[in-house]
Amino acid sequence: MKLYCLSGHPTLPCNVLKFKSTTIMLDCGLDTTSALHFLPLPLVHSQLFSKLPGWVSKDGAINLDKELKECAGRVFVDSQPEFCLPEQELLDLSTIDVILISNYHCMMALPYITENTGFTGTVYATEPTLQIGRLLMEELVAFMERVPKAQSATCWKNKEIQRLLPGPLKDAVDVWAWKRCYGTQEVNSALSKVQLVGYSQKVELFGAVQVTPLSSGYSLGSSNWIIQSHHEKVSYVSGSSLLTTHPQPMDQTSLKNSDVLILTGLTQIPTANPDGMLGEFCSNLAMTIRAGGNVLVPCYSSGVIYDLLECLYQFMDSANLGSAPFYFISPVANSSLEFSQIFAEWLCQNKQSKVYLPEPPFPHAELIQTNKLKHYPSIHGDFSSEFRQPCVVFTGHPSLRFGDVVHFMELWGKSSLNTVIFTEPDFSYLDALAPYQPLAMKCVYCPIDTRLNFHQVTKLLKEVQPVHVVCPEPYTQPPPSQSHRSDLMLELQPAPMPYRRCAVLSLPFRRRYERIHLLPELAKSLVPSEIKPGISVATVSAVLQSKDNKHVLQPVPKAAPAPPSKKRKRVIEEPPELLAPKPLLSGAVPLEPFLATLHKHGIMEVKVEETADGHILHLQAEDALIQLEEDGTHIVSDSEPLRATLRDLVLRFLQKL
């Protein structure tokens, strides 16, 4: 069993498992943090970003003023942002049989994997994962296509040039794996390969293994996966949560008795408590609105935003925020809010019960009805005529490099009354803000990540007790900034197996058994013999047929009689006669009783020699030798009658099957 690691990012995994003649890809996350090295894409003409000086090395030897621009003391790439893809050279992607998706954040690289690689397999995901994943992909494509950039910057990626660039560009890794965003056609083609599954639904793969999604408690439709054969079990835990938020709670019991547990997607901010962060978010928002300022929340169009809106709904009246409007701006804002209300069976019990009242499970439906929350596809059109301040704006992208958020950063950045609140933990907020400096607006970092922390996962692993744990390398050591915090790493016995990008792990796990089916007529002919209490053995002569990874023992076919013929008889080779199998022997020959038996039969002079495997008996008068070993007995004698007598004496102590 082998694991190919195509991504080293702990929360955006992409691994390939080779297990029992199947090749299974586990997630295909897209690392968008590479976008932080690029200039923002403004929706309207920008005074700030249109007049930036090009970058030239101090000695003037390297002039990349067309590709690189200096902004706020740093150097950025002036082209459409590119994303870091999973490794594509480690194995042939056309050999992948299936792709299992655990949540919508971990499927953003799907079009790069399924299109133009020869992939012909199937993708399995739950319905909310597919639909919300589609929204996030369509939003990403819309952000890029609204602000097209003609040139593509590639010269700076040359190794010799890159090492001479100022940081952090100089330290960017895998830059040749960075690619521009896919298009709508590729998104539709990739998602047409998805087959929908429900929680606990068992899916057979070629008769070899069975895969089953389990609720992971992190987001709508998010799953952990069980991959098992009759005798082996692999659990894949990715992006799971034990907190009581809007999704169905995590299914932990099904993870028990795993031979291997692959663990990814733990919280990115283990020191921050999500409830505390929500409280801080609400109080900072209220403070800004009361002072007459605006609040900007860069966020994804699905996920934490539902919890933020619910929290604000409960907090608003007590904080006297009655008049300030909330705007949600995204090309897929309307679909996202509607989808969250219709996936009732994927929600926690409390929200499910509301559907039968009938009430909308999320309070943002009421916020929309009362005109408290308004949603728009972009800042153009209706929004510009209905926009009033002070207000709260939820919009993307959290990297601050593309989407409507770029416009609001420029619009509100110069006033200290305004606040930008970062809730998504995927990006360093200081790097995200770098091209907008100097900023007058207040910046608040309230990262909300409900995924498992190290304390929770250690407790979970103690309960489910897998034999082996595999995890990303960063989980096996404390964070570099807090090297003294041994509680911020996985400390397990035995130690987990770490992986990094481009690693190939041979999992310490051997397949020992295979299930074989007996046909009823063959089973009827068996005569079991009990060799010890509760264990019976029977000999069988049969034909083993293996097809579609299923093995069947069938009776040996009888030879068909030759048809009568008037022509001259030809010699027909008859099939060999089926002989009765020789009896199998089991048990051990005990030394003292055997010596007593030899004495009874007149063999007196026996010299016993002890060996590593048993005993050697020298019959001195008869000039013969008997070797008694754990798994066999050897009789050496020139006299055939004596050999036969000794054989019969040995057989008295053994059981025949």
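Residue numbers count along the first chain shown, from 1. The model shown is predicted, which means the values in this text are computed figures rather than measured ones. Here, rigid core means the biggest group of C-alpha atoms that superpose within 1.5 Å across both forms. First, how it differs from the form predicted together with the partner chain.
A movement of the C-alpha atom of L646 reaching 2 angstroms or beyond is seen between the two forms when the two forms are aligned on their rigid core. Superposition of the core reveals a Cα shift of 2 Å or more for S637 between the two forms.
Once you line up the core between the two forms, the Cα of I535 ends up 2 Å or more from where it was.
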Given for the second form:
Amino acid sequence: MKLYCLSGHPTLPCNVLKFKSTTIMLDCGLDTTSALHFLPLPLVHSQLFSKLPGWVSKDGAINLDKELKECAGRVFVDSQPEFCLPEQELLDLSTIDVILISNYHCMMALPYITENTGFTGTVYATEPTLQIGRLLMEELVAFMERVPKAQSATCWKNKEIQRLLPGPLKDAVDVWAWKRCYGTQEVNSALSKVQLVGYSQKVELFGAVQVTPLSSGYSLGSSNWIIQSHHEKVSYVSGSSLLTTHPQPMDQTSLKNSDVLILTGLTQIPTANPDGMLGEFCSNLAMTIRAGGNVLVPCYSSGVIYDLLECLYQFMDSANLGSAPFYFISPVANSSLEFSQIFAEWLCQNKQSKVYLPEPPFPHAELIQTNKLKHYPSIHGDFSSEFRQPCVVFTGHPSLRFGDVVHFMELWGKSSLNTVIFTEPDFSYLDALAPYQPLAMKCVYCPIDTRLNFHQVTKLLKEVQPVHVVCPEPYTQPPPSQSHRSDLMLELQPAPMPYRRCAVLSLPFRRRYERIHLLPELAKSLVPSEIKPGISVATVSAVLQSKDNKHVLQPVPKAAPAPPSKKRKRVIEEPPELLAPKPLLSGAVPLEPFLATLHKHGIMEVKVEETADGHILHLQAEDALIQLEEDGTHIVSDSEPLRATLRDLVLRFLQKL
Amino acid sequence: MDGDCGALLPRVLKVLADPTFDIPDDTCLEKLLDWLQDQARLEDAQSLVQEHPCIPHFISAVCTSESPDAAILAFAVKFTGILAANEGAFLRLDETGVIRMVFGCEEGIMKEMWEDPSVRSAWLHGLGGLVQHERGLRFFCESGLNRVALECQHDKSLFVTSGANNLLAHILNFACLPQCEESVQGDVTCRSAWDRLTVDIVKHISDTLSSDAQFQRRQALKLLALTLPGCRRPLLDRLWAAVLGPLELQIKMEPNSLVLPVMETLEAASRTDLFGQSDARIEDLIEAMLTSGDPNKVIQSASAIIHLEQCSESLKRKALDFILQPLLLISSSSTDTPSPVNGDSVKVHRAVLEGQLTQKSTCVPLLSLSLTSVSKLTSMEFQFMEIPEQLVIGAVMELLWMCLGESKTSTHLIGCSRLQRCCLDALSNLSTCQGGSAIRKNVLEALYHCLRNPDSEPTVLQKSLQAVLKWICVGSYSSELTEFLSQDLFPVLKRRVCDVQWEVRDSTLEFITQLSAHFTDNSVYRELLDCSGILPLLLASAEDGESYVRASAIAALGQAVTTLGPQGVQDPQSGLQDDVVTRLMTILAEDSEGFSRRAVVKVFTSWLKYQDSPPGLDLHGVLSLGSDDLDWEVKMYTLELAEALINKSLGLSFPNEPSPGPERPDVTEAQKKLEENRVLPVLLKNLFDYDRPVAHKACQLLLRLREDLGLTAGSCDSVEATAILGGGQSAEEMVKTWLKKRANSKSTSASESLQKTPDRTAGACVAASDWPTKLSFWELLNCLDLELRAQTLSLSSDHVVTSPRSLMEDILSAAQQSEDNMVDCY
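Switch over from the form predicted alone to the form predicted together with the partner chain, please.
Full assembly next; the chain just shown is listed first.
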């Protein structure tokens, strides 16, 4: 069993498991942090970004002023942002049989895997994962296609040149794996390969293994996966949460008794408690609105935003936020808000029960009804005529490099009354803000990551007790910025197996058993004999047939009649010769009764010698030896009749099968 | 005893003695007993028994009854004890045989009812009364009650054991009672009786202390602790010699679960004459308490030792080491500073302690105990002896950093709010230490991190704010403080004012109020507050969804306006005061919750007290809204506002301020001012309010007004009645209605009542029927019978219900009802 690690990112995993002749890809996350090295894509003409100087090396030898621009003391690539793909060279992607998706954030690289790689397999995901994943992909495509940039920058990626660039561009890794965003067609084609599954549904893969999605409690439709054969069980735990937010709670019990547990997607901010951060978010928002400023919340169009809106819904009355409108701007804002309300079966019990009242499960429906929350596909159109300040704007993309958020950063960045509140933990907020400096608006970092923290995961692993744990390398040591925090790492016995990008791990566990079926007619011919109370054994002579990972024992075919003609072209496989099996002996020879028997048969002089494994009996008069050991009995005698007599005496004490 | 009660008593006692009577409520017996005890104290108990033969009848009736209620029997026994405390009454009751009947527990009804713990407890209480005099003591001895009392000391009911302990301690100290000293010294029979008793009791204590049962040892220790403070030689020596051995064994016992009772006993012993005596070894025993293997127990003992007055300095220093050791040990592990607590005594202890400090479950209680003891130490004179206070403060801060996750070691304490609370309490108390100002900056930094931490609980935040306030007050104002306020504190306060949890918003607003009050005279602070951007947030908070928060925001706004003072406030640019006044008036008129409206009136009152009335404030509007409010507290605060206004108008001092001078204000002038503010109609209206405290306050104010103005007949002119009564109908109508009512009730005309008042010279007849168009201030106040009204209003509204007469009538009516019910049944 092998694990190919195509991504080293702990929360955007992409691993391939080879197990019992199947090749299973576990998630295909897309690392978009590479976009931070690019200039933002403004929606309207930007004074700030249109007149930036190009970058020329100090000695003037390298001039990349078309590709690189200097902005706020840093160098950015001036082209359409590119994303870091999972490793493509480690294994032939066309050999992948299935892809299991655990949540919509972990499928954003799907078109890169399934399109133009020869992939012919199937993708398994739950319905909310597919639908919301589609929305996020469509949004990403829309962000890119709305402001097309013909130019593609590649010169800077040259190793010799990159080496001379200023940081952090100089230190960017795997830059040749960076690719531009896919298009709508690729999205549609990739998603057409998705087959929907429900929680606890068992899906048989080629008769070899069974895969089952389990609720992971992190987002709508998010799942962990169980991959098991009859005798082996591998659990794949991706983004999971034990907090009570909107999704169905995590199914922990089904993870028990795993031989291997692949653990990814823990919280990215282990020191920030989501509840505390939610409180910070609300108080900073209220403080800004009360002082007459605007609040910008760069966020994804699905996920934590539902919880943020719910929290604000509860808080707004007591905080007296009644008059400030909330705007949600995204090409998929409407679909996201509506989808969240229709996936009732995937929600937590509390929200599910609302549907029967009937009430919308999320309170944002009421915010929309009362005109408190308005949503628009973009800043163009209706929004520009209805826009009122002070207000709260939720919009993407959280990297601040593309999407409507770029416009608001430029619009509000100059006033200290306004605040930008970062809630998504995927990007370093300081890097995200870098091209907008100097900035007067207040910046607040309240990362809300509801995924498991180290304390919770340690407790979980204690309960489910996997034999081996495999996890990304960063989880096996404290974060570099807090090297003293030994509580912020996985400390397990035995130690977890760490992986990094491009690693190939041989999982430390040997398959020992295989299930084999007996055909009824063969079973009928068996003669079981009881060796211990309740345990019977029988010898079997049969032909083992293995096909499609199924093994069947069939009766040995009778010898075929003589071939009618000698002109056959193919040699028919000769059925094996049926030999009557020799009887098998079992049991042990008890010393005292055996000596008594010898005595009865006239063998009087027996000297017993105790050895490490049993006894040696010297028959002194007969000059013979009987060696009684745990796993064998030897009779040494020159006289054949004596040997035969002694053999028969020994056999009296043993069982024959 | 007044006549009514005296007449009711026999009937009540008869009812109580009736075995079929079902007591409606246990508390009525307690109340009756309290009243009877007062009577026995005020009057002579002997005459009480003589004048009310129903009393001995009642007691003997209960005692001879076949199946009395246990509660009634207990009542009768306690009542007998109360009476028997008087020697004369004792003799009288003894003559009737009642005493023997009640206290002879081995026969009669007492024997039958002995199983009931309330009866046993009452018996011990009663005996406590009985042994107040020599005859009582002799009766106690002769009847052999000593043995039963000693048995009761091991009773399974805690009430009984406590009663027994009190009784036995009282008997041991009997010879020291002033009223008994003479008889014990002089009377040989008495002396020998008492001696015999003490021998038995001392032996009992000594035996029990050596017992295997922990419960019994605990009771013996309690009895010892009760006895020692009043015990004198030679009994004291005898007692101590008897208990010293068992006490030593108890102290050495592991695990010692009786640390606290042992310490209490030793504490009591240390206050006696034994302390200086070397063979009594009290200090040795106290020191031995520090050798227990359980660090928690050691700290408990050490904490008690520190507070012992008599104890030697060296022992106190040793105890201090034990208290500080966990704290300094855990903090020095992260700072690598050597601990000053390194005496031999604590070294043995250290290994156990270090083990406990690495486990969260044992570490938290240990450190909490250490911190609580440190907090208590700060109130003591010697504090930390030669251990530098800064080191202790530093250790507490280090622990706080550990809880915040900012320390390089001990990650097991991160987020422990129980410890954070203890640390913050300790830090608050340590602010009074000398040399605090040198480390104020560091302390404030740690506290700021608590305030900033998003995971801090509301109580932690509240304690952090209180600690900040205390530390800000340490030392003088400096630029360092300005920096802290402007760069750290105000930004975090602004966020906390908008917190999701209302408790946090509320404590932050309260803190802002206290901070502004502290810095009222500080111009730098005023400037910082003005520029901080907090004021708009306070205004917004006045519309918070939670009424407590609104009330706190109003108080904070009021204080901010006071602090910013006339200069800041009257700045036409800022317009703050106008905004505040408008907002507060809206709240007073429209807010649905009493808390906010009360806060508004309080703010206006404080403004009026400490500065001139704000120009935009319509005081008459406030008074009229406040006095019409449905909430009685708002009306009370409105009257306080009226009082402030009266004082201000008349140039009088406030009750708690120095008087400006002896001159009386010009009456006409004063009257004019009050008319302007239309205060009198408010007072008159409230005088007839249905809420008694409101009417009482209004009445007091009117009385004070009359006195302060020195009003007499002819000292003021008659003016238009409407001028005094404010022109509105309500006050005038109320006065008229009241006069009419009074006239009817007294069957005499109002004018007649006015005629009776002396010095009536003005001639105007103030009556309901012919209301004058003109009247003087004095006339108006005079016709209201203010003194009588004040007296009526000063009685609490339940004064009738709580009177003994009412109590007895209740008992009688309950008896009547139960009879009626019986009749109904058939």
